[in-house]
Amino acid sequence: MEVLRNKAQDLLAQGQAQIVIGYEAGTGGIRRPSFARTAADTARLVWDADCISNLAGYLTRPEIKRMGKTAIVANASTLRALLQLTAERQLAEDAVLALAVAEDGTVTELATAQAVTDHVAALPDALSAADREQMNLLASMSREERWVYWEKELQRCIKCYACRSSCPMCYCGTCTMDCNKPQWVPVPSHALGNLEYHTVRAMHLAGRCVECGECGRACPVGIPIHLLTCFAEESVHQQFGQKAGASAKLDYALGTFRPDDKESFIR
């Protein structure tokens, strides 16, 4: 921990970073994201096995863009995200230092693109055991079983949009659930109201999705939601053969023809 607080402190005191974005401790103990823009900030910072959230979605961030230079404590799906936002030309090449630490607590800065990439490659696969338990369980299931698993889920639902603000793919100015000329998609919480809710954000990130999880964790009344939009992501991957979050430069699978796709319609 003193490592990347020294590291952190360095970066400030240098002006390689005007802000460094980490983890602290909050309630009860648990780890929140944590911004560090003076010496005394970085004390705050810390790093375990606990800092599972997805912290990329700051980058994007006018208040955090405008604050200069910035450095990130990035875990797996930090780094993902990264790498999908620059893929999507939400964030310039090279724009972020990401700050990987091992499990020793030694702290590997990651200046660019290509570096992030090849850190990424080396990592476990994203999803959780229990995840992936999960997702093997929905695919089990007939699309009935299904159905009555999302309906029963989704009811819960109360349009916080939780889910789709902890999102760092989420970062539309403009949702199409805040479009109302047409109104695309009921606003209340009703069933067709959710249903259309997730279904249109698990389209829109089905081949971008980097499986985090955020907003699964994020819903206040607990629903799995990230096992849809890692659903459509898979489906994209297995399609398209690419998967979000692998590189800097992937383009959008489902806006993209490719002379060798696989769908005789196009052609």
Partner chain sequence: MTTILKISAESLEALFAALGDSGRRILGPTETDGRVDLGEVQTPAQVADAHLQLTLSAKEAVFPRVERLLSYKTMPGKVELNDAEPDIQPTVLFGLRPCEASGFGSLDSVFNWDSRDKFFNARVEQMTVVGLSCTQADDACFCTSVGGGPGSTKGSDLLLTPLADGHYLVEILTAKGEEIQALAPHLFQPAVNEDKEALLAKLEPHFDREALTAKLPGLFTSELWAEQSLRCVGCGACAFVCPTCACFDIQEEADTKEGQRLRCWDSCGLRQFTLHASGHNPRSAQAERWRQRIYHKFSYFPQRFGEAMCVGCGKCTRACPVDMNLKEHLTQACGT
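To test you: the structure above is the form predicted in complex with its partner chain. What is the structure of the form predicted on its own?
No partner chains or extra molecules come along with it, only the chain itself.
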């Protein structure tokens, strides 16, 4: 932990970064985001197995960009989101300095998009074993069975939009859900409104979801909504061979056309 704090201090002191985004101790043992701008601030930084939040969502915020060069303490999900945001031209290439922390506390400085890409390529599957098991179960279901499963789960949605707010890839200044002229999606938390909201969001994340699970963890009623976006993401990967968060130079699979696309997904 001291290695990380010392690295953050050095970056700030040498002007290589004007802000370091990392983790600090929160209430109830939770690790919350920390924003260090001075040497004193770096004393709050922590790193352990509970630092699971995807911090990349802060990188696209105007107030963060205005602070200058950003360094970010990055777990695997944050690194993948960093690459995807760069690929979508939301971040300038090499605009963010990533600090990858190993289990032994060693800090690897990833200063370029290519360095992040190489590092991510050696990382294991983004999904946990429990989530992978549940994904396999969903994949084994018929479409009718999956419909029943999600219909039951989405009935519990209270339309708080915590899933949207926590997602690093939901960065639109004005979301379709907030449009009322015309009103595309019903606002009340009822069967139709919930289904339309989550279906639209899953489609917007298909081919873009980095499978961090942040939306599922943020849900106050425990809906495993991350499994829906992960399922959509993996369907795109299977059909088009493109994996979100693997490179800073990806094109959006559902926004491009290739004459050799199999089109087997059209039924």
